[in-house]
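Just the one chain here, the form predicted alone, laid out as structure tokens.
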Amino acid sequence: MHQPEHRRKLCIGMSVAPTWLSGEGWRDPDSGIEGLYSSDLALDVARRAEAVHMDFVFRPDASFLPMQMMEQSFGFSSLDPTLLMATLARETSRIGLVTTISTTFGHPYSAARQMMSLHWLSRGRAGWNVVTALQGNENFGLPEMPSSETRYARAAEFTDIVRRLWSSFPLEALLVDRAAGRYADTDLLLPIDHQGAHFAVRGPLNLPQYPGPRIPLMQAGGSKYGVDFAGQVADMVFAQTPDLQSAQALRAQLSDRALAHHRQPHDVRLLPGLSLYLGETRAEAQALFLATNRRVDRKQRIARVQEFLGLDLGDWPGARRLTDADLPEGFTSPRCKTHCDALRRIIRDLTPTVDELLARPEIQASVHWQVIGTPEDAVSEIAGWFRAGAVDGFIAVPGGSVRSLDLLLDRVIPALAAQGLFRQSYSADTLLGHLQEGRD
């Protein structure tokens, strides 16, 4: 396994999906949930993230609406991420703006134009989170979701077309010669004439290249096809790594796949989602976590264990200890493999009781890396993972209350900067410029 050279500085992104309003968080009188469908909430977060010099803000997306979830929370109900990022472009000046566009449900010409438009509007700060999606086929005329292999084959072709379209109208083609009456040198406008397994696109794009660094790509799939695709094209990987071991394993896999595609391991930055329930004391943070997830009852937790591990604990006494021998042989969960593997390690290493397992944050809430504690706890764990070479940074997804967001921005990020692990100020004006900082 190959490890990338160690970076001197963390790469840190901020999710503008209002995760701190999930669960019961939106019910707080001062949550601001009424502003969910305006740009004001995201704009406030983006400005504050820019003030502490974060690399980018990021908006994940989904193309379907789980209606049962809407009874208790806003779930996947959201503004279009690319339109949202366009509204932030004029109101910020240096922070990167990463949007999400699906390759399973979209078309490469439209995606190429949207992304290059955002790049122009933001003066070089656009980023594209390339997703194949896991659900939503019924909204796009597909009777079922294609297999992971099929989705990533389409994604590879889609992404290749987009990048070729970005190059099909080079900036040098723009003459804007008033005296001669020539606007563009049409000899430099080159159709791509693509004929592939999934798309036929002539080109060229009807928008010139931005006169600056290219648009960085993010990827978020954890299957073997997703990891290979990331090694081929991604600058950043938004990952679900619930424990240090899963992060180290994924970091090694990404490095190997980068080399397999003739890239360097450090070209691919592993940025796991980091769920943060923060308080002035650990007791306060734990109380926030429990209050936020109080509607996840024992029955739901038992169902999650069965979905993750194939183990039905419905009739098991709470005091019984679990061991490796209790896990069904050959069971494969449809859920995130890294999360399932982390739960197996918990059972193997800690032999928890049934009650202890059901009380774990990994069962109650996010499949992301989680810190439930003080700002100092968060700084210590982030620094430990980074210095171990397991991650290149993280994407913050604060939980429970706007207080977690406040403590992240006011205490955690400045403390990381004070330790020399994060920038004290910007030295670049583009997203790619930020990503290239801090390399030894």
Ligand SMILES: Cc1cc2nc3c(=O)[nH]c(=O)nc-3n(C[C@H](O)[C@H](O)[C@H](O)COP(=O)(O)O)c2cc1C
Contents of the next structure:
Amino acid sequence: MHQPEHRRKLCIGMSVAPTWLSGEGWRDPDSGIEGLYSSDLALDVARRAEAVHMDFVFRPDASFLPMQMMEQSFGFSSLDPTLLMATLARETSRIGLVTTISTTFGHPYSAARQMMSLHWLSRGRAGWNVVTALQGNENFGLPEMPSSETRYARAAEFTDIVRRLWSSFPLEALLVDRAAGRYADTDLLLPIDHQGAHFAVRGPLNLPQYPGPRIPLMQAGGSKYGVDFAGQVADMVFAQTPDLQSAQALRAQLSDRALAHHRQPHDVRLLPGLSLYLGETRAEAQALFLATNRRVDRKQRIARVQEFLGLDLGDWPGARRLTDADLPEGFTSPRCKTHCDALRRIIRDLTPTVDELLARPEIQASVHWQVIGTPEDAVSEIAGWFRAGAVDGFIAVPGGSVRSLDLLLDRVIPALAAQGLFRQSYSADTLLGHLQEGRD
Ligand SMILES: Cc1cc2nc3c(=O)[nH]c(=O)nc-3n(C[C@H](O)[C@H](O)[C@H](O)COP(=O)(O)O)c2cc1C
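What would the structure be for the form predicted in complex with this ligand, given that what you showed me was the form predicted alone?
Below is the whole assembly, all chains and molecules, this chain first.
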């Protein structure tokens, strides 16, 4: 396995899905939750993220509404992420804008057009999070979710079409010659005439190529098909790596798959989600974490263990110790593999009691890399993972309250910059420019 060349600087994305308002966070008087379906909330975060020179803001997405979640929180209800990013484009000038479009439910012509539109509107700052989606099939006429293998085969064809469409109306074709009355040189327009297993697309795209760096791609999905797809096409990988060991393992796999597709390992940047519950003291942060997840009751935690590990703890006494031998053999969870593996490792290495396992952050809340502590704790944890070569950066998903968001933007990011681990100012004004900047 090959280790990637180490970046000089972190690459940092900021989630504008308001994770800091999930759980009980939205109930704070100053949460601003009323702005959820306007662009105000995201705009405020994008401006502040730009002020501390983050690489990009990012909006994950889902095309379904788990109804039971709506009783207690905003769940997956959200504005369309690409339309939201378009509103941010005019109000910001340097920060990248990464939106999410599913290759399982969408069509490549529409996706190519939306993305190239966002790229023009933001003057070169668009990024596409290519997802094969977790659920939502019933909303698109599919009786069940296709397997990972089928989804990634479709994703590969979809992405290939999109990239060819992006080049199908090259900039040289655009003449805008007033004197001669020629708008475009039609000899240079290139239909793609694609006929494949999933799509038939003639092209060309009805929008010219943007005169600047291309649109970077992000991938999220940890199966062997997902990782191979990332090695083939992704500039960034949004991942769930709850511990250093899983980040290092994924980093090595991505490097391997990048080389297999004749790319450099560091062309594929590993950016795990980083959930941050921050306080001035560790006790404050811990209290915030507990308060945020207080409505995740024992029954829900037991259901999560069942979902992740196939283990029904319903009748088990809280003091009973868990070991490797308790894990059902051959169980595969519909949830992210890396997260389930990390939980298995916790059981194998720590042999926790049932109560201890149910109290773990990995069970209660985020499945991401997690810091519950002070801004200084966050800085040293990030620096440690980065210096260990495990990650190229991260996507910040602050939790619990706007306070975590504030401490991230006002304290953590400036401290990383002061330590030389992050930029002090922008030197580029496109997303690809930012991504390439931190490299040796
Ligand atoms: C960290 C992470 C973030 C994801 N974000 C999204 C998302 O925003 N929208 C979505 O529809 N699917 C999302 N997915 C689902 C993936 O696109 C993919 O469909 C799923 O993980 C199954 O692929 P896999 O078997 O390779 O993991 C995400 C997956 C991961 C691991």
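Just so it is clear, the structure is predicted and the values come from calculations on it, not from any experiment. Only the largest set of C-alpha atoms that superpose within 1.5 Å between the two forms is called the rigid core. Numbering follows the first chain given and starts at 1.
Colleague: Align on the rigid core first; then say whether the Cα of Gly310 has moved by at least 2 Å between these two forms.
Modeller: For Gly310, whose C-alpha is compared between these two forms after core superposition, the shift is 2 Å or more.
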